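Single chain ahead, written as structure tokens, the form predicted alone.
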Amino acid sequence: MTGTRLYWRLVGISIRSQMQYKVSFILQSLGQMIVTGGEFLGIWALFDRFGTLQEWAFHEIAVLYGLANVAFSVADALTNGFDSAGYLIRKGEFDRVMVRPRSTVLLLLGYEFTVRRIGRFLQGAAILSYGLVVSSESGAPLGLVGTAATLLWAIVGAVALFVGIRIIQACVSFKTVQSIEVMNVFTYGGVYASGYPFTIYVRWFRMLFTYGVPLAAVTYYPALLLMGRLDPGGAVRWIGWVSPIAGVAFLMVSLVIWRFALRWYSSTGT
């Protein structure tokens, strides 16, 4: 069985098991949605109460609020088995992973397919087709087939660089034997960060979401192309097709760090 074939035989195993409690399922996702709304409400409240927000309108800040969201909702469904990652080493249930015959990555990608974080992409997804129906009255800027073309690849490119950081996250574990808090930092407070635009930000903060974790990369240019909006720091207009890339990058440079982070496991003898 080659290993594209063993993962979707994991994943559906994994689906199979979720959907026997459809209705905690159901609950489950309309509690995320409920959660990730209430989010979103408070943003609404913001520019029902001050209009803009240095320039920026409501329905800009939707754009960029749901293109991050939806990107993390994948994310944060395929990497179950990397946030999980210290508590199968407290338990001792990393050995497992490690004697098997297959890729360590594969197993853990298809540990849990997390099914329930489909009430975050829906409302994501909602978002940013409001924000970007908005936009487009204006003229769209890309065309239906640019947008589009676009769109997918700033999720890809956004997705794969939350699924780097939850990578670098369990890497850390072999060391703490834990999931520390401060790489939460980087997932959902960078989600939350993302959706705002990054010229708000002090500088030192731009520097490390665009460089460091790049974050702006992913989603700011990207977004500032879908809005045919120009960077209010300078960048370049062409910068959003190319930057998904940096997300690429960051998720080829965690499994580089994954193979020498293996190296510092140690069983628990269990």
Partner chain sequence: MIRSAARPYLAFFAARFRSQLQYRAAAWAGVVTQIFFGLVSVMVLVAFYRAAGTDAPLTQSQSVSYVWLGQALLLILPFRLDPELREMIQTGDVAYELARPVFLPLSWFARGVADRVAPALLRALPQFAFSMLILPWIGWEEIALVPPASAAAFGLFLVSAVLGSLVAAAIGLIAAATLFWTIAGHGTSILVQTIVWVLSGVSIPLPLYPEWFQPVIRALPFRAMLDTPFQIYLGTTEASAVGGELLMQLFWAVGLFVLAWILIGRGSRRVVVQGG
Contents of the next structure:
Amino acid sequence: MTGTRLYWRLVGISIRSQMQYKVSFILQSLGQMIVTGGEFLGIWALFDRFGTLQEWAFHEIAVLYGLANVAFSVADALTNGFDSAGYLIRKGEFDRVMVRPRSTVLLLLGYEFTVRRIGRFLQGAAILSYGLVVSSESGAPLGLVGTAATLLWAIVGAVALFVGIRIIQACVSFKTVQSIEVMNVFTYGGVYASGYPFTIYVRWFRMLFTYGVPLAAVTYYPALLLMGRLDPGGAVRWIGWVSPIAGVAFLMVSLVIWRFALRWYSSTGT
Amino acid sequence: MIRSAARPYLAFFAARFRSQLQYRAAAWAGVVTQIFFGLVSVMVLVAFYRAAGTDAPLTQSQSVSYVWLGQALLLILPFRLDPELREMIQTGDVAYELARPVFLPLSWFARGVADRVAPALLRALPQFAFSMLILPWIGWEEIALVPPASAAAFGLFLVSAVLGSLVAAAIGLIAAATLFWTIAGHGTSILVQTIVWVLSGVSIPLPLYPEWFQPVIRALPFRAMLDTPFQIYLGTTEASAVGGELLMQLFWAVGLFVLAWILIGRGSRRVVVQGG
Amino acid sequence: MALIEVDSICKRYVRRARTTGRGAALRGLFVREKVVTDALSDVSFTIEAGELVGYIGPNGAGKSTTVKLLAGILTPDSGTCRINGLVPWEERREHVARIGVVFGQRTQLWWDLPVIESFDLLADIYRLDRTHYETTRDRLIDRLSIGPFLEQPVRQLSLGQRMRADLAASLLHRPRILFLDEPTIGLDAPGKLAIRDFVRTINAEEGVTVILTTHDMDDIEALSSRLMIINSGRIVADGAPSILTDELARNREVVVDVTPAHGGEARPPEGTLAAALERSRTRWSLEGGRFRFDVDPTVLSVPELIRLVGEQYTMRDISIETAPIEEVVRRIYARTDGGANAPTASS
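Could you switch over to the form predicted together with its partner chain, since the one displayed so far is the form predicted alone?
Every component of the complex follows; first up is the chain already shown.
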């Protein structure tokens, strides 16, 4: 069985397992929707009080926020196996992954497809749709197909980026379990930060999330195209069509790091 | 007399407190994470203030300080149900606990306070150092935590923060007590998490919510956890009003605790009856 | 060439531990001490195809480190290992496709899936040919009597059922080598018998090489044709299970019931008996008029001991027993503790 087919098989099994606990699934999905909704309420309240965020309007923040949350919820659903790596190692379960004649990445991706993340996904998608509709009414130039294609490409890049971050997080958890919360800076912190235009941040922060962990490349620049405006920082207009590739590149790098981490794991026997 | 009556609860508090202090690596990680979230929030707020320059109820530096205080004391908030309590109630093991010669609601309350205050303290000090000292030192006064309005304000802030953690522990206890009635406890978790997030002041400073919403905030107990101490620290609560604010916190702490007590009493009777 | 060849493998764990003592809480924020453990020091052995090897040792002796190395999970610091001509940790995927591993404490099945679906999924993971797989599967189901609970989710199985299902799962891809880590732990007597029976059968009839770690000496007695004992990271004994029987042949437990000469409590030994016990370093106890001597006959013969006891006490009854196997193993561990200075008893 090829890797892809095995992956879908594992995903199917994981979904069926989760559906054995339907009440819990529905409550948790709803819960995530409400919790993330509470978060957006804060943004709304600030706009209600201040009117604008520098030169940015509410619906533009909605595009950024929605894009980041949609992408993160997908990545979050895909990577529970990596997110739980520390736990799996402590329980000795990771050894079971190691005695299978398959790629460890494939097996960890197939460990669970976390369906309840649909809560964040739907909430993000609703806000994103609102932002896109208002943007198009105020004259965003892409049209339906252009918007869809740009959006899809941005989401692919952003999901790849977040998956990459989770893989690196798992590498860190080989070494230390207690300090793993720091990685939340790049996952939850990353979503939070990319809910706003990167121009409002200070320089080093922008640099970190443009060149280090290229969040801006997968959310901010493509979002500019979607809302039909130019970067106040002076980047060329088409950059948003190219930049999501940075997320894919980041994923590739994280896979290389994963290989080294595995070797480290097997030589230290954490 | 009073001392000897309180002894088991103080001992319980001290034991939980010490055990919480052991998670040092986690505390460092938490400090870094919370400073990060603080920085983002602060930059966002500054951007809002710059654009508008309105007559908001808080000045920019007050808002910024409010955010830093919120990050420093974040762990006081009852975001999550105590997993041990949850399991005890859901499995019915609570029956054994009821057999002990202690007043159950109070020992759980002591545990709730210890579990919040100890890790919050551990994380608060390095964060204060960062936001009050390091930020101005590297030339970032604009987003630094301002010193307290006065020495007296600082003292009253500490008192108020302690009262705030009592209110938080009582709210956490009520949330846990609802587990006697719900199967999964998810509903409670979600509700508490959302309400606390929106109404405690960690999402955005409470005074920045729309004016029409302020009466609702003032009528509810959630602002008594963080917002009351913060406004005392910042001096936005008039000196003459501080006494009333502290009394209000005390009222909520006691009132909510009594409510939790009643709920636990009712709930545990259910368990005993069901357990036959 | 032997099936498994392990040559001078060393494995050392370095752990950073918290400091203890005064002010440790504060120092612990910044400083951590290194703690080095030699999990395996210069371990060598070979295992031929078709052997059934019992691998025992106290907790932390290096058993599971060895198994993890052989399973390709761990890389050693030095030394080499070839299994089927492959180096496990260098060609992990090729290697693990040819071995079966059962960790007694953890299931390899999917908790919420019916047993049969776990099997099917493993067939996909191991890329098994459908018809071959079905034949193997049905035979295993039959032999391990899994049929009755084939459709039940794993979380509903009893421990004994789960263990049988786990064994079947580890053999679906027809590995030539099977690693069993504590396969009978926590099982009741019939459960243990079923597992032992099955392991013996696949070893004898299908020639599967089995390496078995266990704490249960009955497993060893019932199964192994060869025994390796590891302690403090070194193989301290390796040979037929008779290495234990030799040890058994040596020491005797002599139990003597005595009546005190003057009534009342029997007094501790004196004079020549005390001297002889001292000289031969014989361990003894006296409780309620019953002596227990743990005597090495090459140093102090049993008749001599009894003669000396007879000089001092009136004897009512005598029994001579060989020490139980756990006791013998405990002695080997005790004798070989302390790593480098311990004498290495090899076959």
